[in-house]
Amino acid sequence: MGKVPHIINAIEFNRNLIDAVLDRAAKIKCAFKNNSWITCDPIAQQRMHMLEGRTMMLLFDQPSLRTYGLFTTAMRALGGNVDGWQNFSRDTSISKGESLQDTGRVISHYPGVSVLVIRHPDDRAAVSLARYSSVPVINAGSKLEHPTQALKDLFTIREELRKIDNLHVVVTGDLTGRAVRSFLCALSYCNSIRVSLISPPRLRLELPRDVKSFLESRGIQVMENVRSLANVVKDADVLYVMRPQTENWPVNSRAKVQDRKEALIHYFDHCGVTHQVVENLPAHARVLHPLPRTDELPTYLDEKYGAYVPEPTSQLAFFRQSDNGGPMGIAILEMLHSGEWAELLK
């Protein structure tokens, strides 16, 4: 991949990089909160024109609301332009058999193009694109990786709990999903982390072996096959909830051969968040979800437990987590374009 800094997976992060991008996102979030983004504040004005004349190309092959939207608005907030496709392989020469290497080489040399953002179901796609791209490539979600989501997750934890070290993190649901994989890999760069994992026992959705091995190599305490979500959250700092990602369930999974409704009932019964689960959480603990959600985190909990509260005072923090995507997206683009990202990866 040469000297061009790419964001392909969370394993490539380090603690200095994580701290720096979280610090930058916090400053940007503060600027938005104080409305200095649209005032005559000199720093805000400079930021608003930082990427004038630059263009981001969005190469999306899977549906996206939050990630597509946050990178679009982040680039425009910095004064840049946005172009691209939401059906990338269908609407470009990829459909004629062109390789991603050739596509990356061509698109990255268009006038003004300064970053490529790809979402693709094949984990090799971002790597192939980056191999011949002359500008940074951001993996905005593949089958197994979602590194920018992981940074947003860590930023939310620090905003809510004022720390990202010394945590007990409980993860419940489909542990094969890209969001939880990247989140746990990024979390491994924090200190004194304990992780408890709960997945529906009949559906074969456990954390992949390579991720577990990586976490253990980083000194993370991992407890698997936890049977009671309501009990394990009693000393949790973070409850990270995953939806059943049925679109990615393998053909040989029991979830595919048994009745779909029965599979989902089993999933929600074992891994779903209920009143009892929230009531058992310590007062400081926060519930996160990368969204979109289904019945694993039912909407009837929202009003009672403050899902719509904009300040970090309520336990249901997943909407604030989503909102944090904007400042994080701007921070990532700033640091990629300024050269800071490459320096911190050395």
The other form holds:
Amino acid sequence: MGKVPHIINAIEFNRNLIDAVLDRAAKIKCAFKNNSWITCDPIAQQRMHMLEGRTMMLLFDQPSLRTYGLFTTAMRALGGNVDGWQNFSRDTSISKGESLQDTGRVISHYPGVSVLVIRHPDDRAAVSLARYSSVPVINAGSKLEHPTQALKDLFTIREELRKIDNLHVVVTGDLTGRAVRSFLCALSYCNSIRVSLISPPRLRLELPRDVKSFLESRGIQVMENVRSLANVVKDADVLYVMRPQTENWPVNSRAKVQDRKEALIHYFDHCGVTHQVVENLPAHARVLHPLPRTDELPTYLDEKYGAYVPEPTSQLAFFRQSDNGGPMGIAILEMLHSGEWAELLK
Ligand code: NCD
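Alright, leaving the form predicted alone aside, put up the form predicted together with N-carbamoyl-L-aspartate (NCD).
Every component of the complex follows; first up is the chain already shown.
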């Protein structure tokens, strides 16, 4: 099996790896200016053939817009091919009881296959697949982890604020979401980080204990149960907003539609971004959101606070964060294929 590098969770990162992948993504972003992926830059031209003859296999079991889109387009931008399944467990022999280990062993030996990208609700899926895969496995979102989203988040912070150290980061909303866990774990490799957390008090969506302990063990100051979002953002550098992950909320058959409606009203009242919240943010601070968004980040704020501004100059940075998935996806694929990723993990 050898030492194949995999991307399974954000805790496995280290600062050298983070700096290197952010640097690479920045160079790529620069080469492909204005998001026009057609370029005359000779290095970028070379890049367009880098993965010719290689194939990425996508094993997706949950819906995805950004992550699916960024990996497929990144692979093609490097000259590679993409194939795979959007209903992976249903449409492969997994549905007949085949194990992920066997599946990983088989798929990774198809001609030209050089990377597997899996999105699966079970955290063990990517691990099992990786165990017998002869090529890198990327976890593109599991129950608890979303490591590549975390790299995109850190890249965006560096693009917007020119630093990833000395930050006060406020996270608001459903703190049980996988994007939050991976973002905070990756952030723990930065220096002098302070985190303030706010979740809807009646809905039990606090940050899981193990993440809090991990952050504290890495010297991060964590302030939980913040009462007022509008107040805590006054000295924030980053406001990270999460949508209610309702698909993961326990289904109570007796719960009336009304209960869910009330829960969401409570959520948006307590954790939603409003005019007041953005007005209270320092001018340099940025609002991030992994997307998709619902009413926690209402569209009526978009025009006024620059959601559509392409340069890193306006407070609503979440579309730029989404766009940063392109260069980040390319950077990850380049570094996995060149062996740099494996070197940096040593
Ligand atoms: C996130 C996810 O799927 O976990 N989205 C993403 O990958 N950009 C966040 C979410 O769904 O809320």
